[in-house]
Each structure stands twice: as C-alpha cells, then as structure tokens.
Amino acid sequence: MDFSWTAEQEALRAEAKAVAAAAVARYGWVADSWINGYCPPFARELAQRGWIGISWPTEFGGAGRPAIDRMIIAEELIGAGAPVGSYWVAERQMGPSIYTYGTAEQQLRYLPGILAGEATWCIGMSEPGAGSDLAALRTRAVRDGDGFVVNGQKIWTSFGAVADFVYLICRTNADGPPHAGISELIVPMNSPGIEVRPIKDMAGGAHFCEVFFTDVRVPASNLVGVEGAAFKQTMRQLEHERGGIDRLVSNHALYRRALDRADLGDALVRQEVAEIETRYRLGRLLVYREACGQAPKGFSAATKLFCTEHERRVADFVARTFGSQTLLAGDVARGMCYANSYSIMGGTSNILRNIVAERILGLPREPAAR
C-alpha cells in the first residue's frame, strides 16, 4: 500500500501553506480558527480560488475534485491559524445537506452564497436539557397554512450572532418514538421572533449563542427533505461534522508554537512529542479515510473521539511547555481553558463511546435512565 502523496497533492499543500501564511500575516493568527476565526474577506479570497466547495459536485457549482484535496487545504489553513470560520460550517455541512436533500429551488437559492464565501450559517441543534441527544429536542415547528410556526430555544449555536441563516433541527410531530417527527428547516436569521444572546465563554470567546424562537414563521418551501423523517439526514450531516480535519487540528497552530519552545534535548519531552506526532498521523489517516468514503458507516464517532482526545493531549503538552505563562492572559491560557470543549462539541466523548459500542461493535444498548 502506497501512502505517499502525489505530485499534484504536494503542490496543492505547498500552495495552501503559502496562502495560510499570507492570511495570518494580514488578518492575524487565530486559535481554533475554524470556529473562532470569523473573517468574511478571507472567505471571499478562498472562494475566488475555487477552494470553497472544491469537492462539491460540479452540477451544484463545486469543482468536483477529490475530497482529500479539501482536507489538504483545510489542514494547512486551520493548522496555521488562518481565519476560516465565516464559511466553514456552511461549506462543511449545510451545502452538502442542501445538495443532497434539498429541492432544486433551495439549491439555486442558497448554494451560490456559500460558494462565494458570502453567506454565514449556523446550526440550530443543541438544546437546554437535550445536549447531544437529538431525539430529546423540543423546539417545535407547527404547520400553519403554507408554512410553519417555530417556538423553542437552541443553545451552543456557534456564529448565531453573525449568521445569515440557521439550519434548524426541530420537532414537527410529537407522536411516536423519540427519533421520529424530526424535521430540518432553513430559517433566515433576520426573521421576526428570533432573539440571539451571545455566550461569553471562560476563554474569552463569544461564538456560542443562545437562540430563542418565538412564533417565527417559516415558509413550507424551506423544509429540507421529508417532513418528520429527518433523523437520518441529521445523522448523515453529523458524519461531516465529526469526521473532518477540523477535529484534529484545532490547536495545531498553538502546538507548533510550543514545539519551538520545548526542550527537545530532554528525553521525556522527546518521548511526549513522538507520541503526539504518532497520534496526529493516526488521526489524519482516520480523517482521510472518512474523506475518501472508506470508513464504515457511523465510524465518524470513533474518528472524532480519537482526534479530539488527541487535541486535549496537545493542550496538556502546550501547558507544560509554557509553564507559568499558562496562568497569564493570552493565547496559551485561552487554549488551555478552551481545550475541554473539544471533546464536548459535536457529541461528547461518552456519547460517542456509546455510539461505537452499540452501532459499530453491536454491544447491548445502555439501560435507559430511571
């Protein structure tokens, strides 16, 4: 088996590395740049290069290039701390959902803005009391004439304060088993009845938001897929979220800074670096296998579990390397405070272990809480 890169892939990586370095020089370095680096001008630059939607099918405006090309570009951009957040969620998740399950009218209306780097999207998924358990969500959309009326609350909604649209996961039918009756709606964030409250986290970031929906009217034409049968759609969407390179390289830029400072003459430090580098390469193989469609169905849970726990190990290494500086304000302190969120966002590690046990290994289901 040949794991080497092709000449074209090596050239693409070199180009992406140069673009990332130039972006960092102009816009600044951002830790966890796929979620904290909001920079629409850089998104438009990438769109002009044809790098947004590079692996989307050509019939939907993409370049139709292999998914591994997108991974190579993203690994270099995020790994350097270039600010990709304003388009990241839309390109990673919303676009593929719309061209897979959306109507022709929805594809014509929404995909061009994503490809141009002009539209920012957020995902209305997590709720208070439901957390990572989508089957427990309670935000309701009730049919009313030619549309829906939405009421409920979402939380941990990244980019909610700046997004143009929310891709809303909601309940349209409360009858039947918990996994039934779930639908997906596209909701403009300027709709009357939407209130956004940013949440400032302990690391100083404010990308998370609470989003409240009070009698928000949404046209029925904004329904994506089949009403009440979206659970499988949402699970497919999560495959994009959990199996991507962003889950491996969130704090890689900070790691590079620590590596420059580390005492590599110390045998223990060298051993820890060797372990981190080994895990990074293993994580990259898992991510690339997801991108190439070679991973078993549902295996993105295992990929995210491995990669985000690697990121937490990186954060520990960074803290030990910078020592007392970790206690001061700045990127290092912020990185340490933020690190625990890696294994929570997009499904906690415990939820993912249950998924691996039940859906991949076929072990008995966890007993329901009493």
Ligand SMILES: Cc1cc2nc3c(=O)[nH]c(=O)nc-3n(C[C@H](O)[C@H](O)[C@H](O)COP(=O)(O)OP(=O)(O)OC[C@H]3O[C@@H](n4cnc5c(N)ncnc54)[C@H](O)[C@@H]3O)c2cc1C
Second form
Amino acid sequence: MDFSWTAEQEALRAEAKAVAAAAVARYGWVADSWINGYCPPFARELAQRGWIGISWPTEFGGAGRPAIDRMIIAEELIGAGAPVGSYWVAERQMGPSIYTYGTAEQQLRYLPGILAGEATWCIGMSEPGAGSDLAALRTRAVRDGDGFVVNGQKIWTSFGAVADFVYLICRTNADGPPHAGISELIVPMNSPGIEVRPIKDMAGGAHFCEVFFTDVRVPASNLVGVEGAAFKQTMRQLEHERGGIDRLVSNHALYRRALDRADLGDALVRQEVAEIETRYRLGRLLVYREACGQAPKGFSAATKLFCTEHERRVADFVARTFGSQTLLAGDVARGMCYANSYSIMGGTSNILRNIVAERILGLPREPAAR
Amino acid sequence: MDFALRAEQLELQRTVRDFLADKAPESAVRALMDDETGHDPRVWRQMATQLGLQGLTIDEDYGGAGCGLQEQAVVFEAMGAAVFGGPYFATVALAVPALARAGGSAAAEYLPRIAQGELIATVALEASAAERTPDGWALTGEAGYVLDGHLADLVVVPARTAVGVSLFAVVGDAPGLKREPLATVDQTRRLARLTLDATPAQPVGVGGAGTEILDHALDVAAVLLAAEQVGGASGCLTETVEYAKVREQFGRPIGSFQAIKHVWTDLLLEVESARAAAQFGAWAADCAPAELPVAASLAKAHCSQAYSRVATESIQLHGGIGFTWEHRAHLYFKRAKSSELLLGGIAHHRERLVQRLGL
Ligand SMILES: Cc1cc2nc3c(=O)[nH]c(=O)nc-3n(C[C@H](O)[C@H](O)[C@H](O)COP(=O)(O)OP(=O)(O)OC[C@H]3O[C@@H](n4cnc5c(N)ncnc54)[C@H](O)[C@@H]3O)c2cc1C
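Show the other one: the form predicted in complex with the named molecule, since we just had the form predicted on its own.
Every chain and every other molecule in the complex is listed next, the one we just looked at coming first.
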C-alpha cells in the first residue's frame, strides 16, 4: 500500500492546475466541462503539451505514462471547469478501442487526429428502443460488396452535431441471441445519408442529438474488431467510461464556489460538508485504484455509481447553498438541472447496481422475461 | 500509488486469520460473552508467544516487532471479521500508542511487558485530579466507560496538574482504585467504571503533554478501530450475500430480487470505500503523519456508518432468523454499534474532520 505521489506526479498536478487556471481565464469555466465544454483551440493546446493520449502506449503515439497521470490532469482540468469536451470522448474511449481492437490501418488513420486535438468523436450506442438494454439495438449494417449499408437511428448522442466521426454500435446479424451479431463501425459524420437533429436538454443546452442513418455506405475497412462479436469490446469501452475521475469532479468547480458561500457556522452544514469531503476523497481513491488496474474485475460500474451519487449530492448542496440565487437562470441552476443526467448517462444507477450485484457480489440473475 | 498489500502483510493476514479460525471460532466468542471477564488468558499468551501480536508495533528495543500501523490494521481487520473480543484493542490500539508517544521511563517499563503478553493495559479518557505526595503522585477522580478497565494491569489516566493535563500510569491493584465492571450490550467489548481515591500513580511522558499524547493516540486508535470495523462489515456482508443466494422465496433465491441486489450493492460501495478510508488512515499514520488527523476522523466517521448500516441491513435480510440470539447477525450488529459510539460518534468525527480541514 502506498498512497504517496512521486515528485513527477506532484509536478504534473501543479502544472495541470496552472494550465487549468490559464484556460479558465482565457475561455471561461463551465460546469460539467467534459461534456459541456466544447473548445477545439484548448484541445490543440493540450495536444501540443502531449497531454492528450498521455497514457496511451507509445507505439500508438501516446506518451506511455501510467493511467493515473491522465487522472491527475483530468482532475485538475475538469475540477476547475476547463473546457475539455471536444477531445474527451475520443481520448477516453475511442482511441483505446481503436488501438486495442482496430487494424493497423485504422490506427494510422484515426489516432493522430485524436492526439492532435483535431478530431471530435461521438458514440452511437443508445437507440429509442435500446437504452439500458443495449443488446436490443436495431440499427443494422448489412454487407454489400466491400462495405456495409447502415440504416437505423441513434439517440442521446453527445457531440453528435459537432463530431467528425461516430463510433457506431450496430447489428450485423439479427439471427441468434441479442448479444451476438453486434459490431462496431467507424463512420464519418459527413457520410451521405446521415442526418443529425440536436435535442434540447432539460438544462437548456443541446449537446446531444438524434442521429438518423439512411442507406449510409461505410467501407468494410471501418469495422473495428471482429464482425458480430463486438459486445465484449463495447463493454470494455464502457469500463473506460465508468472508471474515470470525470465522473467524480463534474461539478467540483461549482462546489468550490458554494463552499465559499456556505454558512460554515451552522452545525448541519458542517456535517454535510464533512460527508461531501469524505466521499470526494474516497471516490478519488476508488478511481485511482481503477487507474492502477487494482480494482476487482468489473468494478468500474461500482466506481461510477459511487462517484456519480456523490456528484448528485454535491449538486443538491450547491443549489441549497446558493439559496434564492438558484432560482435564476445561470451556472448554479444549470448545475442543479444537469445533475439529473449523472446517474443516467453511461448506464443508469440501477443498471449499474444490477451489474455490480451480479458480477461482483455474485447474486443470481433476474429470471428472464417470458 | 499502490493499493496492494505487500507479501509480508498478506502473510500476516493469513497467519492471523488461521489463528483466529482455530482459537476464536464463533463458539469461543460466545463462550467469552458469557464469561465474567470476557477474556481468555490462554489465547492471550499464545497471541504473544506464538504470533507476537501484542508487540507488533512496539519498538524492537522494547521487545516488539517494530511494524507499522498498516500491519497493525491488517490484524484488526481480521479480528473484526471474527468479532474477536477481549482486551487486545484497549491494550494495543489505545495504551501502546499512548505509551509509545509519551516515551521515557513508563514506556521502557511497560512496553516490553505488553509485548511479552504479561500486561493488559488500557486508557481512561476522563481526567482525574493529580496531587503531589511525599512519595510521588496521587490521583483522585472517576472515569466511566473505560475499555476493559476491569481487567487492566495498567491504566493510563489523564489528570490535571499545574502544567496542564499530564498522563499517569496506575497499576490495576493500586490502593484506592475501585473497578466496577459494567454490563455491556456488546458482550465482546467490555467496559468498566473506575474510581480513584488518592491512588498512587507514576507520570507517563513529560508533564503537561497529556492532551497532545492522547490526541495522537486517539487518532491512531480511530484508524485501527476503522480497520476493525471494515473487517466486521466485510465479513458480515459476505455472509449475508451468501445467504441471499441460497434462501428461496416465491420460487427463486431472494438475492435475485432487485430490492435486495440494490441495497447490497450500495452497501458493498460503503464497505469498499470504508476499506479505502481505513487503509489510507493507516498509511498516513506510517508515512504521512501530517495527514493523520484528517484521515483518522474521516475513517472513523465513514467506517462507523458503513458497519452499522451493513449490520442493520443484515438482520433485515435474514428475516426472523436474523433476530434470534442464536444467529450470528446480532454479534455484528452489537459490535458495529459499540464501535460506532466508541471514541466519538459519527457526528463528532465529522465535526473534527471539518475543523481539521481548516473550515
Ligand atoms: C446527458 C446524456 C448524455 C448521453 N450521451 C450518450 C452518448 O453520447 N451516446 C449514447 O449512446 N448514449 C448516450 N446517452 C444515453 C444513455 O446511455 C441512456 O439514456 C441510458 O443508458 C438509459 O437508457 P434509456 O434512456 O433508454 O432509459 P431506459 O433504459 O428506458 O431506462 C428507464 C428507467 O428504467 C430503469 N431500468 C431499465 N431497465 C432496468 C432494469 N433491468 N432494472 C432496473 N431498472 C431498470 C432505468 O434505470 C431507468 O431509470 C446519454 C444520456 C444522457 C442523459
């Protein structure tokens, strides 16, 4: 057991703090900045520092640094509200999927754009009829000569309106059990036949979209991994999505502002702050344990659950602390509203509870629907 | 950052678990619950002579093993899982850190005897009044809720002196010391009321340093209690989840119902985060002393809550059988509650945490 940081890591954190402060001064801060802070110029700056893909293996253009270094940077950037959204999803999970499962050609073609902070990616998983039950998805990719023809619809696609590529989870085979027959395709968002319709969210933003696919042609060379056997790849990708610090510090910048205003003379407020500070510190340890690869297999669902439930508590504290100011449109009100999404996106809290109960505790599955 | 136990720590964990499985199975724990003293001197001696457990963190100069709090935490976690009782906690988690911090002649006199398993020790947390006498010092006062005070060969007692609170050592059979065992709800954790009436006492550490020494000892004790709580919570959780897999109602295992899955997943998170809190606390005590005060209060509050929740829900999950004396669930429940309230409750430690964060 060793909870200390190396001198290098301390220096990295100090540097990340400074970079975050500079970014906030230049571009402004935003809560939930990994999903709401779309800012390509900042992504290019970070790329120049070598901070995008810092923990990717060197043979794929990364810096090969330990995964925990990436968490240090992310914690400082997102915790301060610096806008990391334009590259976030790509760096967190598309890149790792491509360097793990993709072909050499795909790696050469797509990874450099991510590392340069130039490319924005979105994830096409959820559909109107397939949310929690992802394996029920129906968007189809049918083989046609040296390519696929895609038809169907995705929904809640974050960054759909600005993305250069969609990482599409689709069905290449409809026979057999639902988990079989799922494949992953890289689809350029400018492909003919794609239509994007932004959806206004309850906080008033429009970062997620409906994406319609009508006879969209995709070269067969864009298939990632094994045709019809991608469900495992998709689950692996979700581990990257769930085990990270972004799911702990989304509204940390708001919390710090609230703490400055909180009535710390009030015993109840002090008790609540103690609880928030406790869970923040313990959430970090759970995340760091994921990054060290020392969490039990499948535990990332539990880590996300712990961290997002913390974020929801923070949002509630922030809203109450700002009192009547929360009634006015602004950062605090938006934070209060946005918090409702923490326990939906990336798998709802109840779905994560099912996963943890079955995978970690080994409790019996639900009886199947008749 | 490294979350793994080292090889020697794993070895220690195995050794202690094996020892407890052999010497302190549930039947032995229950036998001691009915025993007047709650203590088995034979096992106590074996702990010292076979495993060196009393002297684990005591300096090698004093005949101990010179290990850190992280090793000590491994031992307490195993003991918590076994709901192991007796005066080990009072001696090793309270008296040893106080004596070691105080140093000087009292440490030199008593720590070697503790390491040998010859001495049961405890700490009283309420201050008496100290008075100089021709032969030394005499204490007068009262202390309630002294852990294993009925058994202790040595009681460390804080007392007011002209230079502030100082610590003193009072031997168990000192004249003027009255020790009344109290009937406790957690029969694996005994308490006594001590009354001192001009009782001769020997100074421990520098005069006036009592508060500083005790604060430190209490932080160490809080971290070790947190480790014990994690062991109890984790053992209780594992046993309960196993029961949920085999108990059937409505034609299916009750563990397949979401109402049960979801509660126990949330509890798993409480236990896993509690483990992180306790481990961080022990590490801080060994390697980052400046972080100990925050880490100790954080761990004590969080682990207390985790264990009490797990133990309470365990009874619920078991239904009627869980409410019986015969079932093990109440051993966990009572230990969880006695631990939650010992050394300051949840609200107390949350308040301390906020203070220590400078807020
Ligand atoms: C802000 C935001 C951004 C998102 N970004 C993306 C994105 O970029 N790409 C993408 O593909 N998707 C994205 N999503 C979609 C998200 O992954 C889904 O909304 C989520 O998986 C839930 O699916 P659903 O909305 O269909 O709800 P449903 O699956 O219909 O669930 C409705 C309710 O039923 C509960 N429920 C369902 N099944 C069970 C069960 N077995 N046991 C207990 N309870 C159950 C759920 O917990 C939930 O409370 C985003 C969502 C949000 C809110």
